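Take a look at this single chain in structure tokens; it is the form predicted alone.
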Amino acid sequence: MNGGVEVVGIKIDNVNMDEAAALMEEFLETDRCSMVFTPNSEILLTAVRDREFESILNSGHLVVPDGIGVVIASRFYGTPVKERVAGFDLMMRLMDMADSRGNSVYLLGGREGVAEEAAIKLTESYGNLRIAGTRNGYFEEDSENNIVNEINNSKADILLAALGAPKQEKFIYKHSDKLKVKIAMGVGGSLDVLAGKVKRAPEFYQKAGLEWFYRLVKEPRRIIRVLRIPKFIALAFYDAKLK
């Protein structure tokens, strides 16, 4: 962990972006399957119920804040982090990355046809960066082996895991020690956004982590995902005054 916080018991690196980009580089120079996480108020309050998800992200090799309630929670702590690290904006400085080198990249998750859009945007974005293979995110744990072949045969460099919570970690995990990519990257619904088919937040909202108010105003039915975030911060409140 590179000078951390234990929030709710997972430990988050406390590094900007600019460090955690600097470490995905790092990464990039190695032989391992280096797990990335991104965990927000909503994964580390399903990690605080399930125990074998928790240890997951505790065995991440970069985990970074990526919602305000993670940054909140962290000053309860008295180690705050230095800032939010967007799992999106993060995935798009490996992607500048992956480009000025020429890695390449497979895409797995959404729905059918997503992770192909996405590809399609990332090749018009990114005059280097190999699209090394696509799959859409539903099938069967027996097809997963299947599915680790063929990254494998793509002699991808970065696997982007858009399973979702705690599916792609979970994922990620299971299969790292016979993954020969040099990143696993858990990005959650972001091949939907590169795809077109989620609009993210204006900048605005971004920068001041009101993200999930715009998400809410979008969408109302989120309203019950949007409740998480208090409930969390009490949560991390009541842990912190306990150690």
Contents of the next structure:
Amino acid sequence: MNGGVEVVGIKIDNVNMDEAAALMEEFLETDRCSMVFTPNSEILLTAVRDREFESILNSGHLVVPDGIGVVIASRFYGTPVKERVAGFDLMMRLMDMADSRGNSVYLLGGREGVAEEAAIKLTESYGNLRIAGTRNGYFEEDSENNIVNEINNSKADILLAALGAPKQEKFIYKHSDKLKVKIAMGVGGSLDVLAGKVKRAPEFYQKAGLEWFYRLVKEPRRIIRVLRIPKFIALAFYDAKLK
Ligand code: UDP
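The block above covers the form predicted alone; next, return the form predicted together with uridine-5'-diphosphate (UDP).
Full assembly next; the chain just shown is listed first.
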């Protein structure tokens, strides 16, 4: 943990965006598969109820606070995190790095065609970034070994797993010993954003910690998910009091 804080039992690194990016650059120089996770309130709430998921998040090499709820919760434990490090932004920093270093990326996840569309968008924006391969995120457990072989044969340096939480973290952890990528990052719905299927909130909402509100207005059925934010904050409040 990089000077971090434990929030509802999950170790969160207290790094800002630049520090997180610098750590990822170091990961690209090693020979192990470094796992990068970006939990938000909803993900942490899932981890509280799922011990396996909790220990997987705690084995991440870089775990950043994605979401205003996690930022608020960290204050209860007396170690406020420096800033929100949004998963999508961190992923784009990794893409900047991959572009300038000439690294290759495998995109796994989303519905049929989403990873391919995201790959087109990435190659349009970046001259040197190499797309090693793409695959949709709907598969049976018994094809996982084939997928891992496909990723390894592609010689990708980076795996972006967009399978939603906790599926993406469980997939990364389960195969981390076999995966030959240097970074495996769980990126949730980020390939949908890259592919233009989902829009991110304008910067004002992001800066004000109101991205959840923007997404709620655009997609009212997210209400169930949004209501988990105050639930998580209350849980963290009581958990911190018990410490
Ligand atoms: N997904 C997938 N396989 C699955 C379930 C989900 O590839 O078995 C994809 C889904 O298509 C979407 C992403 O995972 O692109 C999950 O997005 P979500 O909005 O839940 O993630 P968030 O960004 O909110 O963490």
